[in-house]
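Presented as structure tokens, the chain that follows is alone, the form predicted alone.
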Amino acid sequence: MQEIGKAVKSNVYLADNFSDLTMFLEKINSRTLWVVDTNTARLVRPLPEAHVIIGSNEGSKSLKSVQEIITAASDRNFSRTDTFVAMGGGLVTDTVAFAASIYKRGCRLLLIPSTLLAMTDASIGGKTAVNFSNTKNLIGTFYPANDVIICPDYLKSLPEKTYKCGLAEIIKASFLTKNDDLMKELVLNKDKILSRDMETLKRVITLSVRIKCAYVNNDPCEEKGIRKALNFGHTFGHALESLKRMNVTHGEAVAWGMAKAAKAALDKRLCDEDLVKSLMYLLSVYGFDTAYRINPGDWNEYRRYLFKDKKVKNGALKFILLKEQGRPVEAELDEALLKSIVADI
């Protein structure tokens, strides 16, 4: 068990298998509203009477879905002590968590992440969000779940592309700590990780969650600047995801964004080449394409999405760069450098 936050604590549990997960769910002593997407709905048979099914595409991470969830709870006269249960990937956990945070000013929340990305990142740390006006995560709150149950058995049936999304966040975590345990797992057990060996994945997930929890515990609501480090690669990546003509997953965008952030740090002489080579090696062996460059005609749109980022303050956009493993820093990048890093000019 890992505790997150201060005022509100999330208990994060690692279930050994589906039977272990079922035993935990049988102990819930409140009414529950289950929310799943069209992909995970087939994993819950039969679905509880009180349930909502939302779409599995990014367009469903919306205020419309939040309204559906809250309407279902309100129609059943759910109280603040009743529980919203979200089972699915980050799209589902982020959306349901936001709905829980505003329903009657906050009700109980249980997250059951079903993707590697959600297990190691989206469900951990209390950030909730929905997209708005073609912008990723524009509307959100801080609202830690009461409980998060991670069951790696879900990973066995994931499509390859969906599975790999989470690997980008795990690679990110390995560079945000001076402890080498996670990085050693990524380097030495690549084949086991890619083949989804359960025992290896349990270790990798546990190490990754501990790294994120350490940042969250020290800065639960991103007030001290410590937690911003978790945005490594995300500022570049979120803007890429928002480009209308792009069709990239969150993991692919974050991997691309980390490569661009590494190049920026090298150009600014913040880090040495060995750090960049280490990062690029891991991104490469896990199959991420980081060579893509934005067409000149897309630069203005890409730049516009960059400056919609939540980290813009007084018109200045800050990026998370690395000085060395475990030493993230915040830095501004001038437009000329930005364009040279990401655009095909």
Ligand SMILES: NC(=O)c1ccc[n+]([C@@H]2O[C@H](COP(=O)([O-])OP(=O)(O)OC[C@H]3O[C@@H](n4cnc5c(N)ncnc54)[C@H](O)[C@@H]3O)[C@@H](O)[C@H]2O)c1
Contents of the next structure:
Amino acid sequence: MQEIGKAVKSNVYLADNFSDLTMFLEKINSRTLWVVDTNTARLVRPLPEAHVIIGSNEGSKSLKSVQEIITAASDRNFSRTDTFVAMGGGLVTDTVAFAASIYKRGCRLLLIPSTLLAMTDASIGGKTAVNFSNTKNLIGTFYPANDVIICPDYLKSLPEKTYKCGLAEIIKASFLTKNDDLMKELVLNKDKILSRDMETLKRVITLSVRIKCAYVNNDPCEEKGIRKALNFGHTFGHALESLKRMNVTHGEAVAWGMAKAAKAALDKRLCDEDLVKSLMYLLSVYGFDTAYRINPGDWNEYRRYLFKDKKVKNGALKFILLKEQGRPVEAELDEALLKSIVADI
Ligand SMILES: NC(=O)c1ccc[n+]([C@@H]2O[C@H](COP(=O)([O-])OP(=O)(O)OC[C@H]3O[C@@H](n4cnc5c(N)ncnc54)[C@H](O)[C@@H]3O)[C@@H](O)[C@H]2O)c1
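Form predicted alone already given; the form predicted together with this ligand follows:
The next block holds the full complex; its first chain is the one shown before.
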């Protein structure tokens, strides 16, 4: 087990394999309440007596699940020095982290992320959330876990589509740093990454985690505008996810959104063509479709979703664009440019 990063108060560790993880868990000297979802429950054998199993779709990222977790803790008389353990993807880690943040005004929290996205993104940075009233992440807190343990062995059982969601966020991270190490891994070791070679993944995850930690540590509660850069590709992407509902994954939408943001930066002469080419190259070798254009008839609906984005201030929508690798900027885009970039008009 090695420490690979620190994000606010969280120690982020990389476990070599399952037995390394088990050794760490055996050393915990508080009581633990485990929370898994119906899929990750199968990955924890045997499940400790104190556990809660929540559903494995976004609908379970809810106050109802939080209530179940808190009831289980309270029935066992858990104190704030006891530990909630979240083992799962971002759905589980976000929900359990929120429950931990409010249980007795905050108890100990250990995250064991089991998807590539949760390992490199959701478990780092202290954002907790549940959905409410059909609105994603409406209720939440900032509550960094005490410890995050990343065990890449869990990735072996991950469905391909879920694995690729994480790859889109890793490609994003590689463009948000001036350091070339992650990008080199992505370019030179594509086959090993796609075939989930564990040693390559350990390096890729470590580099990705460090990039996220740097953004988080410079702006722990998203007050300075620095963390906004992590939304690169997300404003275009979230609106596509809303438009296409279940027919596009978060990763596919973010990949598409990054391509659109790069095109916008080029049209505004903020960046040069080489940057766009290298992004498009990486997205295509990892199998993301960036050529998709929305139907002209869907433009108004897509536009409506865009303007529902949290980055709308006084009616103006800001996008994260890149001037160069590691130099994100916020910029407004006019409607004619937006239309020409995303729609078949
Ligand atoms: N807090 C943050 O900063 C942050 C950042 C990004 C995303 N998120 C949140 O993360 C959530 C998405 O997380 P996700 O992409 O990890 O998806 P997820 O947690 O919904 O998991 C996707 C599916 O994979 C299954 N699964 C998880 N690990 C598995 C494994 N090892 N083997 C087999 N199946 C496994 C799950 O049961 C689920 O069915 C969203 O709710 C999003 O809002 C939070």
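Positions refer to the first chain, counted from 1. This one's a predicted model, so the numbers in the text were calculated from it and none came from an experiment. Rigid core: the largest C-alpha set superposing within 1.5 Å between the two forms.
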item	value
Degrees turned by the smaller rigid part between the two forms	10
Rigid core superposed, the C-alpha shift at L333 between the two forms in Å	3.3
